[in-house]
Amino acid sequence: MRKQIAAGLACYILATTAQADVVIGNPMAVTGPIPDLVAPMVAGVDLAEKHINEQGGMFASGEKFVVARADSQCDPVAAVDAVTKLINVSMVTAIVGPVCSGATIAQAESVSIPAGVVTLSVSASSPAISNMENGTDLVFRSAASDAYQGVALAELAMSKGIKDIAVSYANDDYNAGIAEVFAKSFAAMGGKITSNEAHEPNKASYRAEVATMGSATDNLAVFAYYGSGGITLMRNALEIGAFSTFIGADGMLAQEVIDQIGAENLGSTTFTTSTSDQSSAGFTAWKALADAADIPAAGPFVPNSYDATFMMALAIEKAGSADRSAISGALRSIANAPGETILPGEFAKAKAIIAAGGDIHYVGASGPQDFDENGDVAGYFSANVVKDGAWEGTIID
């Protein structure tokens, strides 16, 4: 009898483990200084969920996909509590996210590296990230380095006659990594940096800031937040006379800001994202996609997040198993060329390629996703103006 339940028990065992869950986490912001950013960002990676769930799952098993989700705030301390409750008590198989770029310097670190987990990034973009592993290979990210932002919107800005500009950065990861790329080009190019201070974030007032910078040019890059500080200083900057056009990077590009500050006082402001190529077949294979789930496809890191969970799906699926030393070389694997082309939401056309011994590369709804030795991807950025009080962008050639 004793021999029976023994056998059954086993038996049992390995029927719920050939069945268990194949489990990821994704600790995005979705609160914290930008939740009207974060938001589409997670219906992009619920949407990959959805669809390689739909598309029969994980292996030949069929086992479910499931996307276990934390709030990492935006903020370094609430990522690496988010991360390390993901990685130890979760037990993921690997990171999506963080969102913010000091989140997520802070959990790999302290938390992902050292237990040996992959972290892929939707949208983290600080330049200190691509050296930031000493060689073990365990951080990846499907947006572009503010390395070649801040040189793009050096570029912008001369192309626009701005020969002079002050600078002023949120004290973080995010908006000092690219403050610094963007001075150090502008300067390169001929411009000449006015002044280049930092400012706390969630200051009730930044009068006395832009009073001081203002004195000496009408132009000012503002390097923040709009939820945590960045409005504030545009609107005390205008109140006062202090400046009158506005260049910056994707931490304040919101509908919050045009909400706040209205689209008459912003017509000299222009604001640059990481975006897609909209002509590529990546990026209309995705857009289909999202129309029908009502998703924003052009959305600020929206085709990113998608792409990043999918690829996380496919380098599991690569990999054969959900063992967590197997993500990184995966991962590469289905990212880089050579191999069939696969599309946003063409996981069961991937599935068999896999299975039948072939080789796929992803081409994202934000482009090739080709990791170099940092894990870092090229990319494409636009150049945002309102319009008819929305945000319109073009490609930045």
Second form
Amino acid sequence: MRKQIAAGLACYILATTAQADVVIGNPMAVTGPIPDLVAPMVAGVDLAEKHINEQGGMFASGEKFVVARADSQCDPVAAVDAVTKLINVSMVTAIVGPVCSGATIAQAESVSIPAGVVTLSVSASSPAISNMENGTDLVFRSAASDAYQGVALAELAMSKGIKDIAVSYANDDYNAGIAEVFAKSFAAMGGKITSNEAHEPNKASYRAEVATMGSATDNLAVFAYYGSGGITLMRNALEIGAFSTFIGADGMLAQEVIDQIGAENLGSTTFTTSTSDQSSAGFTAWKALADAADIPAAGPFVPNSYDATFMMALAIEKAGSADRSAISGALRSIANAPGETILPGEFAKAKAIIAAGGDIHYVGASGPQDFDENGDVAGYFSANVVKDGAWEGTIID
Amino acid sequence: MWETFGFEFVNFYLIPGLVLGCIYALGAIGITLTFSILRFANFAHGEVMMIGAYFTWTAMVLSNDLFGVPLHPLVAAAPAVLLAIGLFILVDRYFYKPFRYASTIRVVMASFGMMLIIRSFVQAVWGPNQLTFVPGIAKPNELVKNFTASVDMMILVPNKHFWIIAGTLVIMFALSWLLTKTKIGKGMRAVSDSPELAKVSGIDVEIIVKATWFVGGFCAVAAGVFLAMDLQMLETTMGFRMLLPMFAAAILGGIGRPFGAVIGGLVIGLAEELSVYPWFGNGSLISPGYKTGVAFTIMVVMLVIRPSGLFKGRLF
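Please move on to the form predicted in complex with its partner chain, as the form predicted alone is already shown.
Complete assembly follows, chain above in first position.
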């Protein structure tokens, strides 16, 4: 008897979610090595969800748009677990999320691609993601590939007059990917890579590593997550005086780095990140919305998180149902030209055009989101230095 | 000799290896004691280290905010040690004791669960973000630097490393006295050798168990605070990350041999750091990305050729 009640209740719950809500999965790295970076990104996703539901929800019947969150921990194993649950238990229509490249690749290869579910990552930037698919069209991202950022960083180093540099990268998909691009382009521009070594994340000491590399140069390109060794590595390098100038990318760009190492020690440190063209119409529209919700509009990957969630809702609306197989094509249709321009927050307008059978072209907070054949977008990058105890970014042309 | 083993070797490889070895050693003492006296691999041991460091951080912040007195981490560690040990005696009473005479795998699983519970608890209370333990960077001690430089042997050691090495030595001597000279220490060694025999000769096993948690917990919290002093920050997986090398140290030294654990910890800490020294040519001997592998290679080789460890520990 009890079993039957439980089974009945389960059927009822499943039936009600299936009828009333459109559910997407959102495995973010809520815990793990970069929680500070992820918290505002999560707020960006939630803001998009709020806007969509305020402006009429999904489809003609006004179904609720629901974001089912899980914790991918910036870890391949945790991401596979989280996404497996989202796809098989929560029965989500699509995945918007995995933050880190390693997590995104692992969950796509072993869960979402075999299940035929679209993944739209908010910040995974490893070049390895571009060519990971074989015949399917299921992996997209709203952040630019590090194939571009690595080049931008090499140009930045050159413009700072750096002639030789040591490269130390954490042994994971994101950091190894951008380190490879950086080293290749820096060498092609005539710079000298004195050493290019992987380091194991999460070690208590990196003194031996920095001592070995520091004998040849004063400049270090550090590719790591700040929470899993990046800060310790920089601290060790400064303590023993092995390096004085540091450059790096997104994974290190957090207030934590300044709080722990001290602004006075970071005078010649520059980190790049994916950013938005702040004069564009898309960013202006987004900034008004983000300011109203008290979210850092220009925070790393915060606009990209909003864009990804918003685009996923538009794609489902365009597809006309929560059917997983229709999402990939619909996503390309709403994100790529031609069509009437839709800016962040204009869900009701887009809904009306779609209902009338028209085409839309979403121009996002982080810039145009036209996907190329690999599901990648172009993007802008900024160079960030410490000013008055905080990171301050300027866009790289 | 100094031409080949220059001071770079001492400053950047040997001393950091020793510091890391001290932290492994203190952690491994607790593991080897629980392994031999309570007869299970306590996976929650890393969390004792972690929560001890968090308690210490809290004591430092409270003292600074309420009374305006900045405490040295080692002073703030005193109340933290008591809290952490009290917590683990409670954990033992309610989560491990029910399994004391059941098969080992159950209590191992219980400790695994406890590890996740404590980590989640800390994340809920203190948040998943890193906390700054001591801000800034630690410059080498000027006095030692100038003195050694004047005799052409410049030694660069920050103060925090003096504290860590000296603290470990003090704890080691205290432990040696406790285990060899006191009744409770002799009792612990007796239970470790044979719990049944110890029981029939009138030793109260439950008291010994409490003493084990006390000694193991004390060393673990000391290891956690030393680790936080070295890293200058706290995060919730800091203990867990040290757990496997500490197991390797305990096994290397021989299970049930606290001094074996100390030697094992030092060997593993030194091996990890020295394996990346450029012994031949200019590049590091092995890529630093793989230095953790060194610790486990030593452990596996040891298990194969001499399963009882360096100091003839217990075989399971």
